[in-house]
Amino acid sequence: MENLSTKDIVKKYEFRFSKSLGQNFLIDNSVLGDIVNSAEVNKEDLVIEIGPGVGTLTKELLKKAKKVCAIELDSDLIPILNEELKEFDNFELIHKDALKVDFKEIIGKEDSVKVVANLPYYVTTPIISRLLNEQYKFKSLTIMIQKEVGERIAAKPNTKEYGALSILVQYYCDIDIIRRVSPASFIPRPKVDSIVLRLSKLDSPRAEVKDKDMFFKVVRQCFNMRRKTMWNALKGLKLPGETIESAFKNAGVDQKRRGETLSIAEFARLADSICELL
């Protein structure tokens, strides 16, 4: 079968891009190769691809994976993907919103699951949050996202990029920055640079906490009011002042610090101290 480029396929089917779906298709083969290589896909892997576009990356993944299950929301892309990838018997296409898909059903009893995605800006955080918070059994998540969001994910304490998203991802994963991607690598061209990250799931979270909900509640509270001291930010938990004060003291965290200065381990100690006092 002829190996058509993304541009060729778009032209062949007279495909019209949807602004509302934030569609930008990758046309740079070197980036495509880097995504496939960094995902380290092999014949034991079920690959879940979110947002396959016209299937250029999907085709490369299909050559290496045991199976690729692609999730696509745009109805106009479904017949294109079915036609362009019909030679592969290890391909499954799900026409659905990735935020509503039952990932547990897709994964089933598979032991080696890897997620690959070129995510539009507007769904990046909700999809990553869902994949991590709902404890799906995957080994890695290789994603191409807006550079600014990627920098927030990989940010360290004491930087302006560091926030609740940094902590969420770093709590569950190791992060590798694979490469930056310029707007010229896509059609249509986005207005911003992109970045490819690989998130490798840790065997257990980076910090052991007594109550995960409380941990993330404390984190969110501190970053919702990031310019305030943690003492002021945590008033939002509606706990007695003496409880919050004791929690800071027991955790060995100065209540005058701001949330952006705390490591994951410090947030964990503080959240555990609050739990012990309730």
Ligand code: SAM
The other form holds:
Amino acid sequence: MENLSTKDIVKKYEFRFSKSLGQNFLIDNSVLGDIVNSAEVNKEDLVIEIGPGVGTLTKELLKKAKKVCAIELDSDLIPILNEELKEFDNFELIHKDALKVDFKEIIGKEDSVKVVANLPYYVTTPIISRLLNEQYKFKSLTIMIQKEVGERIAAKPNTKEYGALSILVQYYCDIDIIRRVSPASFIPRPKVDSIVLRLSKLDSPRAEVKDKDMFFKVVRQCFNMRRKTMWNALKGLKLPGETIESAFKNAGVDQKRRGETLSIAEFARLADSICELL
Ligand code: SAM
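With the form predicted alone done, generate the form predicted together with ligand SAM in the same format.
In what comes next, the whole complex appears, and the chain from above leads the way.
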């Protein structure tokens, strides 16, 4: 089988890029190598790839994994992928929207599952949120995303990047920044820089909470109104003033602080104190 580059495959099939599907294909082999190596894929793994494009990353994953299941939305890419990857019997292609696909069904009984993707930037946050919130059984998520989103994910308290997305990911995962990637590594070139992150799922969430929904509700409320004090932000929960006041006191958190200064442990204490008073 000839080893065609991304550019060769695009040319061979006269593929036309769709901007609205976030199609920026990787052409840089050093980035490709870093993604595959940092994902630490081995013959026990089911790899789920979101958005395989013309299959450049997919091919490298297929050489290392037990099986690769790729989810691609663009109908024009389906015949290209089937043709270019036909030599691999461990490849499964699902022609669907990754936001709607049934991950539980894909994962089945596999117990070593890793997600690897050069994500379409317009759906980065919904895909990450879905994978984490819905408690799928995967070990890690190695993703290339827009640099700014990566910085928000890895942000620490007291920075302008710290927000609900940082807390969601850090609550469930350890984060490793693998490398930065310039627009020159793609065709067509995106307008923004990219970053590769590895999110390794923790055995249990970073903080124990009585009610996850309340924890994330408090977090969202505080970051929806990030300029306001916690006290003002939590008025949105529509609870009696005394309840909120007691919750701050019991949690040992000053109600005049802003949400962006709180650690995950402090958010957890506050949410638990609210639950205890309800
Ligand atoms: N993996 C390829 C690479 O690295 O060269 C392509 C990455 S490109 C940034 C994103 C891919 O995701 C495209 O192939 C695009 O068609 C696909 N895509 C876009 N939206 C999608 C969705 N909602 N579900 C599944 N795939 C999607």
